[in-house]
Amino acid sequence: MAAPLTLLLIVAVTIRAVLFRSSLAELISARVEVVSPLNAWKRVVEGLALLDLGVSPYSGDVFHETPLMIYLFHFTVDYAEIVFIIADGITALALYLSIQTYNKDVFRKQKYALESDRYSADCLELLRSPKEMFYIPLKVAMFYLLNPFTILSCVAKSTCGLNNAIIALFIFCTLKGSALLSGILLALATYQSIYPLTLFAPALLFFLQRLYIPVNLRRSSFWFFTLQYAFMYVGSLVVITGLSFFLLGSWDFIPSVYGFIFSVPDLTPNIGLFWYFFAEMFEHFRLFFSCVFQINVFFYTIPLSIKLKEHPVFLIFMQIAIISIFKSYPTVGDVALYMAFLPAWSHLYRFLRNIFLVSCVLLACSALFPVLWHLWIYAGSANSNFYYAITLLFNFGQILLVADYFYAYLRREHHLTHGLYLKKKDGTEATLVLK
């Protein structure tokens, strides 16, 4: 597998290098679908200019990245293109190794379940074979590196690519069983954008499952490990935040980064749900609806964790998808991260109900984004309603995609236990309904 992966990396680097040297790079870096007020490279350059002048980069209302990010580029700004290409390569490699580890774990559990007769006799066709799973890690890496969304994000030098690399490394360390590195990387991801806080639950469930500790509130072992992992996570977050204060000499970054994420003051159009709604809203309702919109990202964590407590890796996929849909300033780079996991769930294709419709919707919306933007901003023959309509449709497609995979995953697990061909009490064929 080393040769195909190496070839894939060479092709991916070549595509990015060619686009970096083309006239398209400047056009891509200005696209509102690709960059946001949080991660646009132009804003990072502005922050670096203020830092070089001895002025706090947060003194204006332009720069909203974290202090560690600006100090990273303070030393590597001349090699920024290489940094973003390396970040994409690290993400792909981490996802490759993560899925490889996950597949080994799945096959081991599947073998144990067969030996202990946990599966129904008529569901053998649902079981996964080593031959079927062999190329899945490579497909995951390919889905990330060659995804147009990822390529556009890299060429635009959106810092979303670096955030994706941190999350991918967190997933890898989690699946490898390193609680300390997992906690540190999760703290770093949370420090970057708050929303990865929701990944704490699936990571904790994975470690509990790995250590054979039951999820039981009355068991002392459950609370001991939960507090231990929480201490690693919170402690790392405190250290990283303290380091930021040490580098900057003030706490200005907290309102400029996290206050900016939560209050959504910049209503530049993007592929998210916030900008149009808040632009049309009366100011005295703003705080209430800010809370309502922001709680969406965090609200689903508890019910999903209860339903998928035996399947923490799929829960990680679900949480990353929810973050990319409901965060305040999403870009196509966020979408690319969770879409890279789709080959890992290739065994669910037979249970998907809307995959053709969703694929058509997402492809059509991706093509129509620049068209409607041009009609609105340049031609003047459309207005913001047109662009927000396609944004709503794009997010509807994502929600339908995630819900479809959720249904398919639960249905397969039900069939493995109760049989593939379900019957009612009267002997007629039964229909499985997700409630």
The other form holds:
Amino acid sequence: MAAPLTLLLIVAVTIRAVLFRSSLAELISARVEVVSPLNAWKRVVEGLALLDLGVSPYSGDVFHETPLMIYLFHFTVDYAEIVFIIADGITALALYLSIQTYNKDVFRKQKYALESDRYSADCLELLRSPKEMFYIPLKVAMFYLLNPFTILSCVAKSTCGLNNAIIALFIFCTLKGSALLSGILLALATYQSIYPLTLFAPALLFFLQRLYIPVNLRRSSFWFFTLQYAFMYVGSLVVITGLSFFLLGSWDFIPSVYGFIFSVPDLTPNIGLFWYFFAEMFEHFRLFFSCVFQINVFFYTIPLSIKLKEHPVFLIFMQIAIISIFKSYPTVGDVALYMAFLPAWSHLYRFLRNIFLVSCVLLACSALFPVLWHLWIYAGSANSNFYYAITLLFNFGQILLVADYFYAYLRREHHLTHGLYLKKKDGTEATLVLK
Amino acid sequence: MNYCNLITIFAFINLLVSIPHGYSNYVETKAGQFFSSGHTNNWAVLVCTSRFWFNYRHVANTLSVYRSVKRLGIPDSHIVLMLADDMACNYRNPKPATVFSHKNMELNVYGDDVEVDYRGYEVTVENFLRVLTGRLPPSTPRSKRLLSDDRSNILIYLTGHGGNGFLKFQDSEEISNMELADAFEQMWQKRRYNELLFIIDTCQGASMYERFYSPNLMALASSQVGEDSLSHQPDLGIGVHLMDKYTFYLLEFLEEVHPASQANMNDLFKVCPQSQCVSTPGHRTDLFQRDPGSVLITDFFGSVRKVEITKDTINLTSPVEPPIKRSGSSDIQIESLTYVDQLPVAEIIHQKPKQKDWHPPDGFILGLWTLILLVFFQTYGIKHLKHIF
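Starting from the form predicted alone, produce the coordinates for the form predicted in complex with its partner chain.
Okay, now the whole complex, with that chain kicking things off.
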């Protein structure tokens, strides 16, 4: 598989290089769907310029990147394009290898389940064969690299690409089984934007599953490993934060980065749900609603972990999707990351119910975003409600996609254990409902 | 006898030689006085800020000062006359084309060679401040500009309705005493005047000069804070008050002044005492460098050219007389005036070195890479080292 992967990488690099050199690069860098106040390249340059002038880059509410980003870009600001192309390549490679490992794992588990007769008799067509799973890693890498969202995000030089790279590496290290590296990379991802904190649960569940530790709150082995992993994670987070303090010598970055993510002061329109609400909200409700909105991101972890504790990788997919829908400043780069996983669930195709609706909604909304933006800002014949309607619809489409896959996954699991053709007690055909 | 004759002739020749020498000595001593006032040209800015027929007296005030100033030698090109309303051609004027300052129509201050530079609605606070500071658009004609330099003595006369700290322009806007003080400071920094005499005839006029802080300003006002300036006489034929009391007596005083008169500022301070003016005129001289007693009226109101014709060469080796120190304050050291350093030439010549770029601290880099190496070896084990090396 090395040759097709290399070819894919070359094609992806070529597309990005061509777009970098064209006049579209500046156009794309300015689009609000692709860059947000958190990860715009313009702001990185501004922060570095402030630093050269001897002023803290966090003064003036312009720069919201973490100090390690400052460190990285201080040396590579002239080669930024190469950095972002390499980041995309690393993400694709990490996803490729992790899905490869995952497939091996899936196949192994399926073999054990078959041998132990856990599957019912008539669900043979639901079983997965290595033949059909052969091209999945390549498809995953392709879905990531050739996704227009990813290309746009890379050409705009949005640091979302770097965040995606770190999360992809984290997934890779988790699936490879290295708890230390996984903890460190998760700490790095959390340090970048706080939301990957929710990925702690699926990673923990994966390791527990891998080490055959039952997920039972009363067992000491569970707590022992949890504490180990948590210690590695929290420890690396503390070390990284301390290092950031030493870089600039002040704790300025904490209110500027994390305070900014949580309190959402900047209401630039983006593809998320926060800006419109907070634009029209009265001041003394702001705290309450920002708490509500932020809890919404973290809230789904616990019920999903309980339901999907046997399937941590699918849980990772769900979590990433939920983060990119409900985070305070989403961009299309975040959407591209979880879309890359979709080929891994291609066997769920027969159970998906809303393919047409979801694909139409997502395509139409992606096309309408620039149109309504132009109508609102430049032509003046629309207003923010139009743009927000499309944002809502886009997020609705994403939620429907995620919910659909969730339903399909659970349904397949159910069919595997209970048989494909379900019958009600009186013999008529039953339908499976997600409640 | 021969010896006697020689001595007489010698003395006579000495006398002959010394007379022009003595005369040139006289001129040399007088030459010191040539430079005592320090100005070479005179300007006047005369502003009337009120409109409407019943404010006739303010226009008459301004025109009478204009008349005196022109009579004493300042040409129209050096006078900026701002009248907010036209009284001479006002439809309510029973004697059109005239503006009288005395009852019984004794003195027509309008005449037939009045040159009004800013008229009617052009008299605004903005235009007034622009004239003072020189910040006019390039299309402004010369007659509307105050083209003074650092050797100009400027007379500024304001009249209208005012209050504590403000002067009303055209019944719609005000200029505050702070704005005026700042405008004068701008003029000082731009070296637009040598000395400035500020006269104001409004109610509570003294409040307008309270905030001055630039050097070489002398100010007179017709009334103190809390007092109203009163008008002088109504004319029953015209139907309005013709002049304000202060300017009326000022005009009377100025009519006695001629270009060669030696009347000084102390006489001007005595114009219109309380018995005549009901309000108490005030003046301010603490910012002025010279003693007011040595300042001639014609230094401000006239344009007296200092010309002395002589056929002899004069040696100006003796230093110019310094200005007469104020009596009573000789123990206070008056520091010499310096102009503000507008261009920091020293800094421009010696360019500052280019700022060094920020660099991450070495400790940070060390710590970061140590950690990365530690993690690397922890993950992959030391035993792999031998494969690398």
